[in-house]
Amino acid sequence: MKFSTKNLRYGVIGVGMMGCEHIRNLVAIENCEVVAFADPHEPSRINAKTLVKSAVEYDDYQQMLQDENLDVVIIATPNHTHRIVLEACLRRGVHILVEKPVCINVTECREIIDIERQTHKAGRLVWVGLEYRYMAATSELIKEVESGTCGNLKMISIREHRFPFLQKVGNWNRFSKNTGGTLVEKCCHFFDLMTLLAHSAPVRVSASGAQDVNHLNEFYDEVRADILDNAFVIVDYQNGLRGMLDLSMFAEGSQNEQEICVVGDGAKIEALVTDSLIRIGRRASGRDGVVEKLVAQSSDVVQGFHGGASYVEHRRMQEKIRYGGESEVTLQDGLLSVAIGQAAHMSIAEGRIVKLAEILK
């Protein structure tokens, strides 16, 4: 596949939530259209529509990928149909954009990553959704470890204190089974940044969690919901890092849902994701030497969810495919975030620790 700098043709796969969300992203950037769409759900199309009335619609993705000339797919499905649509998009060769978590299981995503080595094309991108990485005050913090602030980074403690899971179309993020699970679904992301944060392996993970409050007295063909909505997860990496999770889906009073906070040695930074404010605090300053600063993505970024995240992760790569570079959020690193989740469910189930290797095997 040569690099260019064509315009580039955009494929979008299931138009829900996050699909037309990317949809408005992609229409608000210039040299680049999304020329077609795919979904079986028909209000789901209807609205996709109203967004780029030029696109061709599809109630099958396949038929799609049969007759377009695309550049790029974005796979925004349900959750436990990622495996076989990202199976039949890298047969294509087209570069990919898909929507976290890449499978619902670590099985999944090494079949996923072995048909990518199969059918891999030189300048091909896979680029997985992980898009908590972009978001202003989250990659605020990043950059300040990266540049030496906290010194050697020891912690790593992130809390998502939110509302419940939303509606989708046929209640699939209701049941574990199609979802992989809260801590897969929804905790992936945070997975990720402590992974990508810690610059190390996770090896051991220590979890407890419950349904406590939400969707109790839910039933859908006479089967009850079985989402979990709270855990504390611990993970144990190779360097002797350690990072923690606090989830809780029924604290919809929260001033800030996401709370990210890292101390090494030599400094703390706390990220306060939806006040867009970032704390630094270094040792030698002690308290009375915290710093504050607000952050916020440029001005040209569309907002939309995660606060302008998943436009930043399509203009960066835009970038790698016209001129060339790996993916910034590879299929290994989405393996890794789910690699975690799963490790914390079995944790939670069977009331132990696990080690990754068992899940990694």
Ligand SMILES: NC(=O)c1ccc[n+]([C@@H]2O[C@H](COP(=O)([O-])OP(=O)(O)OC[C@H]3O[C@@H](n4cnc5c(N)ncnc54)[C@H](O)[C@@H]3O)[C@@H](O)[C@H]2O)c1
The other form holds:
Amino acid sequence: MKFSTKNLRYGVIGVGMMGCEHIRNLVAIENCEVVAFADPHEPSRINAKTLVKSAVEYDDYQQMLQDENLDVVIIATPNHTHRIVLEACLRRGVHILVEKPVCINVTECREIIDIERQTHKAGRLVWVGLEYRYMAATSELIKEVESGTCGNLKMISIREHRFPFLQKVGNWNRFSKNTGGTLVEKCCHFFDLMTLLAHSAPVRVSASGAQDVNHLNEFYDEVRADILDNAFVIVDYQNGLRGMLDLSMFAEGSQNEQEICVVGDGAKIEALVTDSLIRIGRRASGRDGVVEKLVAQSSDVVQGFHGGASYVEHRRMQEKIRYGGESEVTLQDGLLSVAIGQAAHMSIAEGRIVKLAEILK
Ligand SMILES: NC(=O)c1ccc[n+]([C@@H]2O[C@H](COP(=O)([O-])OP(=O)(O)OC[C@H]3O[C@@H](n4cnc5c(N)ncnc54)[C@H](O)[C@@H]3O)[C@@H](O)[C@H]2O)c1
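Having seen the form predicted on its own, I'd like the form predicted in complex with the ligand now, please.
Following is the full complex, with the preceding chain placed first.
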């Protein structure tokens, strides 16, 4: 198998919170370099420059794509801009890491998948930043499930109880028209984990949710912020597996931001993400047999906002670029995670169960 130690030249589009997180990780990795970044917002550029002084700054990403010799582009712009930025990067032929959600709805995701097909280049990777797969506790849970610890998996429940959405540049995340809605914007991570673990296609979604507590008195150009801040979502999979999401964004007092619990016919596994703890309880051993283990990223992993997940994501993507492998988190994975979130919003708005076939047709 081919292996290349080539210095990978990165360009970053959008250097707000997440773009800078990527830069911090990349400067800690050997044989790669952030050579340029693009952002129309000067304070974001000034901040990014402190992290990577040698990079060339652009206020226009099209100019950066035209002028720079890049191997990989990271897209970390607001969700509603992903569609247009992705198209330009796909046509440029570079490897792409696009932040989640791929796009704000299924229609846009599909357009991007079509453009990827038209511009397809063997060996070119398009990787979606669904990096919760790479947190220490979640990746350990995935490993245990894949090795058969649970037996036949039947139920997956994911609880995210956390603080409200942070303030973003231009307040883009205060409106569903920009984010795709909370269940797309935030929860695509969890729907991706469910589908990954289920090894099956999602078929039905039912949800209840609302904006009950947060941002109720926030107005921008006289329009009130419209972010859903709590929901229960049930996802039925073709193989009979059931997934459930329990989201609260006014739960600052949580010990764990995310708690993932999977139950099969042989065992139950819990992943407490903030505590980085896994609990395994086999049915045959009962309560007394429950085993707890602390899991941690290896010591060389840069710990960023997501417990080292971005660092692991970059390492794995670079490995695939260097060895010539496939993307681990594909546009199709990204589309399904968006589709479930979109179906959940539709279920809430229309007060009914939504079949995935309705929006994937
Ligand atoms: N993986 C994760 O867990 C995670 C966490 C946070 C954010 N995100 C995603 O990262 C993306 C960025 O979010 P953020 O939190 O960094 O937001 P942010 O507001 O902090 O930063 C976005 C930056 O993009 C810039 N921008 C806007 N339009 C642009 C354009 N056309 N070209 C270049 N730059 C442009 C803005 O000026 C800003 O500096 C979003 O898609 C978000 O969903 C992912």
